[in-house]
Amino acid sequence: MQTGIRLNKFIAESGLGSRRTVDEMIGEGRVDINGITVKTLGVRIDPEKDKVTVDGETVRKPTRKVYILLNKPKGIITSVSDEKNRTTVIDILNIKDRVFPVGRLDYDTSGLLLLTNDGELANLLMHPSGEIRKTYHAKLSKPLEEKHRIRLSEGVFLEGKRTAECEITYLKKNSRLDVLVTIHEGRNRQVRKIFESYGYFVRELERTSYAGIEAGNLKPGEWRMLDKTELETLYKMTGLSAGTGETGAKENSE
């Protein structure tokens, strides 16, 4: 019977990243247990005997699980530091708590983000297996054509794999420039690639909601703490057990 906590899970719930960046970091041979470089992938440590250090800093679990909502701005970095020193989300929040954000927003891509310290409910949330629903706000390059949305609701086919269905609904009575895209995929760039295979531009793209989850009166750079509810919620989709983590803080807009 195997014994200790696996290397990426530990890691994880440090607040260091979801389990698949951990596994990047123990490839690109980031992380030593005791002094001694790992690039094993299923390696099990002890927590309370062995030393764990990625880039020579020690890992250490959190002492509270936070859970942040940002409407992350376009021209920002989704990304824990940016080896070409661009404002990142993480500079944005300007906070204490270690966090990392919950999938990826493009650069040029603005709205709705998630990020926490819980390793564990971030690597559910982006598996493919949970089928986490995101809106997504167009604004095309031209009005959409109905045969053309029925179509891209249906599924395309990127890089030879078709995508699964979404849907697509008109945002205005009296215009077809502007759509609403419901995915529960995260494949790179796929709204911007779907409307492109038909022959549209993405002029604007915002990510209007995640797993229910809205904005509300959050502008551009703000951000506030998910509510019980939230957090809840995002907590049943999972099927993890009821979360303990910090909730409630008034809105931040620094």
Ligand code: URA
Given for the second form:
Amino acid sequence: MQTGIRLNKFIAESGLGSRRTVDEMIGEGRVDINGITVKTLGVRIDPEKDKVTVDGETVRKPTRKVYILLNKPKGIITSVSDEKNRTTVIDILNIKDRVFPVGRLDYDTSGLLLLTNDGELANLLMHPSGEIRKTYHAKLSKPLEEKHRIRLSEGVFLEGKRTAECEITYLKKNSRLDVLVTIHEGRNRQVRKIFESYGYFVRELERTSYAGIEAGNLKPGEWRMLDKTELETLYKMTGLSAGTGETGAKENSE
Ligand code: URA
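I've shown you the form predicted alone. Could you give me the structure of the form predicted in complex with uracil (URA)?
Next comes the full complex, and the chain you just saw is listed first.
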């Protein structure tokens, strides 16, 4: 019988990233166990005995889990840190808890972004098999022709691989410049690229719904904690048994 827990699971649960991100950290040689760098995936540790560090910092299990919904403004990087010192989503949250973004929104895209330190949930939400639905409001450079709406909804080839079917509806009765697009994949700049493949330029893009969760009164730059019902829905969607963590975050000023 195998003992202990997987290194990537332990680190992800401490709030440093999804398991996939943690695997990258391991591959980059940033993780040590008892002072020895490990680059192999699949290693197991005993959390009671082994000392794990990432970039020299000891990894500890978080005592509480937080789930934050941010209305990301345009011009902010979806990242924990930025080598060019640009403002990140973490900077604008300004909280003590160490959280990371679940997936990403482009620099120029605004709208809903989930941030958490629950690596297990984040991992499942980001995995393609979860087919988590995301809805975007796109403002196009020219009115979308009905025949193009139908073809784009059926999926298009991007970089040699077909996108899955998606839903595209017109937002307004009298204009075909504003559309709502619902996808369940997360390919790089997917919404912009599917329109570009048919000669439309996306002038503005805003994510208006994530896994059925909507912004409510959140203005760009504002955030709130997920409520219990929203969290339970995410747990159900991903097949996790129950949300065990709190949803709250500690204000930096505390
Ligand atoms: N699709 C895009 O093109 N950009 C995003 O930020 C998200 C989805």
